[in-house]
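Below you'll find only one chain, the form predicted alone, shown as structure tokens.
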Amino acid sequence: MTDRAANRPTAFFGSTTPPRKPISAPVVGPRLSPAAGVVVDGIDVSLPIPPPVKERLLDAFRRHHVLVFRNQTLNREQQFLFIANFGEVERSRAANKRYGVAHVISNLGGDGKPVDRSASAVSNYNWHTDKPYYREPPMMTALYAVEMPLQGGDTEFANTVMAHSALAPDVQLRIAGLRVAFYWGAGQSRSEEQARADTGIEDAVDHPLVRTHPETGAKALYLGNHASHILGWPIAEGRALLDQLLAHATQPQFVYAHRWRVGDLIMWDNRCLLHRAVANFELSTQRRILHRVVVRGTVPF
């Protein structure tokens, strides 16, 4: 039995059920596509984690960028303690989410109802990395599946990687060294002022164009729905260059698209990937409901 509500098991008074045991070998699949991905399987998320389990799964995050756990049940503190075996949980800003825990994501409205906020300059749903603005970075993002619609609601990642190794090697060149100034929702012509006023950070930041993974060493493209301009250059340039680099970024080779079932948690390397979500679904009349979870990073280089 499931209290849905808490999305929690609920237990029954004198139970002979005996305790679940974690597993210590889990199974990594096959990957899911060329750009990203691969289902881990044999693992309770919700149990403790022992020191090889920990390395064989940090071992296929490097290699695979997103790792999918197919039919957990979890409550949001159980999230949060699972991910924080990869590093430090950024505390959410926001005055309306629960501290400490994950934070819920929906296409909910404040009445409780679905609300189609597809074409809003700052959503999910365009291409981006998760809080580029901040001085370090997340590292890694978590999301939970707790409901869905019966069809679509997917997300998407294009790997960085990839790209930039796609990419001439004159255009490489040109592009080594440059810097990308970054506050939220930038890459769709908000302004500074506009973004001070609804995240509270005072200034814009910039990261390299070109970062470097910190444990890989593979050299990504970094940019986004929050890249604003290449420092140096004029704006109009600067932009027209990181809109280029993005359609380039985003092509089918380049994209893993997740379909998401009721229970999945999957984790991905934001240093590596670009994601949005995907308006393929009835965003004005059914749910969709995820538990975030963000680990902190390092300032990108």
Contents of the next structure:
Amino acid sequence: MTDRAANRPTAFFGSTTPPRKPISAPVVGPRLSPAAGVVVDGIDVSLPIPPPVKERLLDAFRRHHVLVFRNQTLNREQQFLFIANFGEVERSRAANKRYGVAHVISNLGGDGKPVDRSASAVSNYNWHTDKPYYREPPMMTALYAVEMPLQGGDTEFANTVMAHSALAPDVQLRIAGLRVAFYWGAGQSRSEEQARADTGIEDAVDHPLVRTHPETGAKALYLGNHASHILGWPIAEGRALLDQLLAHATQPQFVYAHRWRVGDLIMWDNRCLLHRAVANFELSTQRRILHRVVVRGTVPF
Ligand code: OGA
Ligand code: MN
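Could I have the structure of this protein in the form predicted together with ligand OGA, to go alongside the form predicted alone above?
Complete assembly follows, chain above in first position.
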């Protein structure tokens, strides 16, 4: 730990001292669950990565959808720099930020004390994909575990390619070509009247319900907590279909549950996964703090 910490800054700023860890030989472990996930060993992500390493990581990312790097020591700038290898990092909306270095995801309230907000219909504790209400939703999100409860505080991922292929052919046919309206806070449990009265609905952005992964060509369901309804369908009918498909897509056989350790950096593919935080710890007393970086994607098709 001390060695690593002492070694890193000099290497980071271009010292000729070779890093102790073999940064050019990441080792991709066995699949963590049928749905997704691998641990990538032998790499210190706070150091610059050469192009062949980046290619190996991207290859593993396309195959396994969630990459897990254990025991990393990262400040927010280092996390930003590593993730920027994979695309344009989305800028923070906060005007006082120089650029979008990692922002904080935590269960702390304004007074710095833990607070349980998991029951909110717009919380990350509902199955969702990140920012589907953007024209160009992010392709990747990366979280780094800074502080975790002793047990629990998992993040779950549901593989929406597997979920799509497991649908009956007639259902696949019926949903092909449908478009989903997304807006922030759409929630799925609310009534049709509420949805109609909701001003967010006017700003809804629509995307295909079945999207094609731009790199693998796989077809994936695209839905989740920000999905409002199906374009051209009565709202209630569209919501019923979205609810059914969400229940289907998040069955245990399609899910990888990440059990965090402090020092984990994970990055996942928003184009073929849903995710949610799991309220399996005492949210109102235990601290859970992560740093988050998001990479821009392209228009879903
Ligand atoms: C996110 C998110 C889940 C978690 O950062 O986009 O959904 O487990 N996080 O904190
Ligand atoms: Mn999220």
